[in-house]
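A single chain comes next, written as structure tokens; it is the form predicted alone.
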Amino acid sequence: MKRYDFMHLSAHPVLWQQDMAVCIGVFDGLHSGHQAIIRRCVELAAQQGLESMVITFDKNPKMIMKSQPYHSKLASESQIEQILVNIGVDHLVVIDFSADFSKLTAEEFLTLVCAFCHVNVMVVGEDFRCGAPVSSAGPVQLQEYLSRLSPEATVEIPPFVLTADGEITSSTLVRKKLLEGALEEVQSMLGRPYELDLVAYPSKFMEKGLLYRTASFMQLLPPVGVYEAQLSLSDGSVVDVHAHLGEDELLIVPDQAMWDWIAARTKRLSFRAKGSIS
């Protein structure tokens, strides 16, 4: 999978002749609803002999524009890219969202998209909106714009993915359940255990395990408590651990003997869907 900056690709449209299946969204948590949209995009690309492209944002636009409360991320860039690679996405285009970008009308935004590749099909969610609020476009208007910008293009809108309780799966709901410590529901909506990317953060070796300061963590944390988890190391091994999460610190204690902490480096911490055990 190749990654591009949206505005750089607009200025240097190296894919302008490529027939493309494109999906657009704020794929900030890559929950099962997001994945359904992206998988459908990849599926259509395979069926029609196209390449697949995901267009998303480096920051949640609603949080930046303060129409939604700010929360830390549900996944790191590395985690998101790995999931997209596993799904089979060919191209990832990331929008560096800013106040200036927010002023683009829906037509201006879609014109840029249609200029840097040949859009054959576009896949979006039922709640999709693009463009400045006064001129935003939803799925219906999207087809109208594409009929002018890329006349042969079609729009597909996969249905919402519902939880077992009949709620619409969304990043907002994932964050709510995570902050409540409902890891079973979080895992069900994500389709995977909730996982912290630890690669960028320094740790301190303690007698019982590894200690992290959580102040610099970029991802949202569950409530204070002790959690069963699995720690992935850079050498590919996985260790069963207990994660002691405090107000300011995370202590990772292995269930058995300490691994070779000098040679190994931590990679990911996956919370088991059993909730807090303290």
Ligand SMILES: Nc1ncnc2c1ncn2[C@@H]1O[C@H](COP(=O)(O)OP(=O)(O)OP(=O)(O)O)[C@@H](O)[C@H]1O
The other form holds:
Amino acid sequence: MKRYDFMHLSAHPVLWQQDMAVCIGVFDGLHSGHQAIIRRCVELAAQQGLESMVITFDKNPKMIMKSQPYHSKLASESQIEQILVNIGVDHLVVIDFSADFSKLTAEEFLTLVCAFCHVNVMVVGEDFRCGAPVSSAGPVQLQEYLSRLSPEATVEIPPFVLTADGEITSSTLVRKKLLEGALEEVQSMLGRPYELDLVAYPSKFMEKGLLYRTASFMQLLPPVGVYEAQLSLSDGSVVDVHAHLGEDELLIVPDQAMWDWIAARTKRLSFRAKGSIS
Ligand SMILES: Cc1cc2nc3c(=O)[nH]c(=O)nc-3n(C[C@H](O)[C@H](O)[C@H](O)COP(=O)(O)O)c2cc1C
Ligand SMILES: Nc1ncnc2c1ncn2[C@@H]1O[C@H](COP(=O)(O)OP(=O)(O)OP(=O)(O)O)[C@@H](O)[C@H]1O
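Could you give the coordinates for the form predicted in complex with this ligand, as opposed to the form predicted alone above?
Starting with the chain above, the whole complex follows.
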């Protein structure tokens, strides 16, 4: 998968003649609803001889436009990229959602997208919206604008993916359930355990285990408690641990004192779905 900056790709349209299946969204956490949209995009690309493209944002437009308070992300950039690679996405385009960018109308935004590749199909969810609030577009207007810009292009709208309780799966719901410590529901909505990216964070070696400052995590954390978890190391090995999560610190203690701390390079901490055990 190749990664591009949106404005850079606009200035250097190396893909302008490439037939493309495109999906656009914030995709925070890449839950099962997001995965359904992206998988369909990749599937349509394979069926129609196109390449697939995911266009996403470095910051959540809804937060920038002040309709939602700031919140930490549900997944790191490298976690998102790994999942997109596994799904088979060819191109990832990231928008630096600046104050200037937030002024673009839906039509101006789509004109830029259609200038840097040849859009054959776009896949979005029923509640998709893009463009500055006064003129924002949903799936119906999207088809209208797209038909003008790329006459044979179609918009496909897969049905909503629901939770076991019949609610619409959303990043907002995943965040709510994570903050409540409902890790089983979080896992069910993500289609994988909730994982904390540990790669970039400095660690301190303690006698009992590894200590991290919670302030250094970019991702949203479950409530304070002791969790059963699995720690993945960069050599590919996985160690069963207990994660003692406090307000300011996270102490990771291996279940068996078997591991060479100094050589350990931690990659990710995967919370078991049962939730806090204390
Ligand atoms: C150029 C541009 C693209 C946008 N794309 C998205 C998007 O893909 N997903 C999203 O959730 N919000 C996106 N937004 C933000 C929504 O369009 C914004 O929340 C919406 O305009 C709010 O308007 P409403 O009051 O009509 O819902 C985008 C905004 C702009 C300016
Ligand atoms: N449960 C779902 N089923 C199918 N499509 C979905 C689902 N949730 C989101 N989508 C689609 O995925 C794309 C990206 O959506 P977005 O990242 O805004 O998702 P969200 O989970 O609803 O986020 P938030 O809860 O922060 O509003 C959009 O096209 C949206 O319609």
